[in-house]
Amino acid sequence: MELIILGSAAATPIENRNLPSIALRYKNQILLFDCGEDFQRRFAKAGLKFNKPMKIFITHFHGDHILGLPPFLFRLSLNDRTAPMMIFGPRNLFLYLYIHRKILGLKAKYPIKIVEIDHKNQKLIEFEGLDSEIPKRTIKINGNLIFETNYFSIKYALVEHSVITFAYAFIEKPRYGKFVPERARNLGIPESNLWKKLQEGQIIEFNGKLIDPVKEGIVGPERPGRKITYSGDLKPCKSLIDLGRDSDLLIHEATFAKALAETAEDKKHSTSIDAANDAKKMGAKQLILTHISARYQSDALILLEEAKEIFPNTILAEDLLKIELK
């Protein structure tokens, strides 16, 4: 599992910082959080593949977080993408893309679903394709869960900003330990799809016997899954703390240094100190500061220094920074 910063600027792109976007490469798919203007250049430079199954999560409708989405979808159609895609975000996300479809001719030749999060009514509104204004279905939200697979789930929280804004948490399900192929061979199990099942901790039937991979020492004991929380834009709020509790990694906006705390409060953004305090309160293991104002183009390290006084395990986001989560 690898996290890649595709954009770390706030509002205005600068020479070394593109507008906000985070990529998470997990197994055979890509999860994107926000799509700042022209993030597709960073996407390509990071070596990410354009035809992988993809989920996109938009935090809110400010231009620096969503203006890169339609051009990216245009590019995917030009590249003859075939892999499926789902895009999650606040109400009117479908309308935003539908207007691009009607006025600019945006097409998606690949399977695509748009899922609006209706927080007020606690439901998901799902559209299939970009042509029909009629939702395919609505789904009740339970426990802030908006997406789930056999391997992970995505939860959201409404946070405090100047417009409706969501934070998201990637929560991996418990994993089994290291696979020991020699042990499988010793039991006579051929290298096949049975190995994959064993690696996932599944009990299999082989030669008329049930084989438990944990009891047989084929895989190690179960380990807790990893958790990554992305704040989006926000002022400090309890809902983020609750969502991000015990995160392995918190990616938190730090638009301002502490000297501009009043400005941050007025604009409903966070300072480096706010980010560090939030990481400490939720019991996160590591903090990444992002959404850096252009005013700190030459001295962004001041944000890092301020945060580390409160939360030492902090790093400053840089475009194309890659972090492997082991």
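In this text, the rigid core denotes the largest set of C-alpha atoms whose superposition between the two forms falls within 1.5 Å. Positions refer to the first chain, counted from 1. These numbers were taken from a predicted model, which means no experiment stands behind them. Compared with the form predicted in complex with another copy of the chain:
- After superposing the rigid core, the C-alpha of Phe74 moves by less than 2 Å between the two forms.
- After superposing the rigid core, the Cα of Asp212 is displaced by 2 Å or more between the two forms.
- After superposition on the rigid core, displacement of the C-alpha of Gln202 between the two forms amounts to 2 Å or more.
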The other form holds:
There are 2 protein chains.
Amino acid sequence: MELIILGSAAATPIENRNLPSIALRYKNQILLFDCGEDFQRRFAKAGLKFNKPMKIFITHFHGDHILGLPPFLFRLSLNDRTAPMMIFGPRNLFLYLYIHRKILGLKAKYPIKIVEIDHKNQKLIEFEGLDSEIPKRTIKINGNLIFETNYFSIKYALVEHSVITFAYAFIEKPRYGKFVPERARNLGIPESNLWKKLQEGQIIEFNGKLIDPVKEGIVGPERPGRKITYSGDLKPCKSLIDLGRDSDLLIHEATFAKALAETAEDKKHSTSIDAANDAKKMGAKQLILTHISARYQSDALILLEEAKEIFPNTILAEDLLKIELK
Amino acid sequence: MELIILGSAAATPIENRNLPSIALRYKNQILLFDCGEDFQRRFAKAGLKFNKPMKIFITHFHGDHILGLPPFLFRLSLNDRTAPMMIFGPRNLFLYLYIHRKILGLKAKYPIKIVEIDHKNQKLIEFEGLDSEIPKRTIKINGNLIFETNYFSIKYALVEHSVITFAYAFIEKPRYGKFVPERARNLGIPESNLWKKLQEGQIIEFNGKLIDPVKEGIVGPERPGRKITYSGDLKPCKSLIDLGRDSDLLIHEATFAKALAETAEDKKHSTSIDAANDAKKMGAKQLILTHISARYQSDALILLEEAKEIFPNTILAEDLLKIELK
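What I would like now is the form predicted in complex with another copy of the chain, since the data block earlier showed the form predicted alone; can you produce it?
After this comes the whole thing, all chains and molecules, with the earlier chain placed first.
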């Protein structure tokens, strides 16, 4: 599992910081959080592949967080993509993309679902393809769970900002223990489908004997899943703390330094201090500061220093930074 | 008058070529032709100022020619712009921007006019501001003239492409002769408002005498205006030749090399050869090849070589190339 910062700027791109976007590579798919203009270039530069299953999560409808989405979808339409795509975001997400279908001729030959989060009515409104304005289905949101697979779930929270804004948490399910291939080989089990079952902790029958991979030490004990929380834009609020509780990694906006706390408050953004306090409150293990105002260029390290005084395990985001999560 | 290539790629950006956009600096204002994604960065890098009067001309609604416009307008809204703006393009241009107003909260506190070219009915449909869906006025197009000032006019032509596409010509009016300040000084005329009148070829009264700047050699004889034609995307067609007749500079798409003439024909694009032939047919003085397919990277010079065989005074566009027009 690898996290890649595709853009770490706030509203205005600077030479070495592009507009907000974050990628998570996980089990042959890509999860994207926000789509700032021109993130497609850093997506390619990071070595990410355009024809992978993808889920995209848009935090809110400010230009710097979404205007890279239509160009990315145009690029996918050129590239003969076949892998499925889901895009989550606030109400009107479909209408916004539909206009690109209608006026600019955007096409999607691959399976695509647009899912609007209707937080007021606690519903997901799901559209299939770009052609029909009529939602395919409406689903009641269970707690704040908006997506789930065998391996992970995505939860959201409504946070405080100048427009409707969501934070998202990626929550991995408990994982099988670490696989020790030598143990399987020592028992004479050939590399086959049986290995896959053992890796998943299943008891198998082999040569008439039942083999329990945990007892035999073929897999280690179950490990807890990993959790990553992405704040979007926000001023400190309780809903983020609740969503991000015990995260392994919190990616938090830190538009301003401490000295501009009043500006942050006015604009419903966060300072380095706010980010560090949030990380501490939710019991996060690591913090990444991102969404850095264009006013900080060579002096952006001030944000890091301020945050570290409160939350030492902090990193300052930079474009194309890759973090391997173990 | 300076022309700046802000993007010379076709549909997909590559390391050193961004999506299509061209700027023309002329008498304290900026004219922009097409707005490919992220052109705002090259706009800033070229030293262009965000608070200048601007006219933007969109050739057509393919993503690579327009998706940089909304982010640019968002940036202008952050920058407290006051200078006026006009944006010309095909029908639905207003609706496309209006969706950004309604869903993404795009604001324009500066004077902004959106002008849709309704070529079928030979009308311009003009909207003022981003708030009202009701056109402010509808103007009959005179010939193919869509805009005119004291100094220049803009004409358009409908050209052949896979969607409704316009080419544009910038046509400068005849200019006053070159000003020779020494002559004015020699006659004892102080540097003042009088100089401005002399520069414009006006007869002035000075110390009781009438002074004719042309007769006195203070300004040279009237010079012809300059003409620049921009093709947009197209396959060769007569309407472009008619529009661009006797251009000083033709900026022509050359997506493909000669070897891919069939692909060009299929996709309603041009080859290097098509561009050179068009320059020759219209009697242009100079040709710039742009909109270069991503398949040509280190080997893009092949396009230039092919075109030069037919039209020697050809340049291959590159991003941030600046051309001073005398």
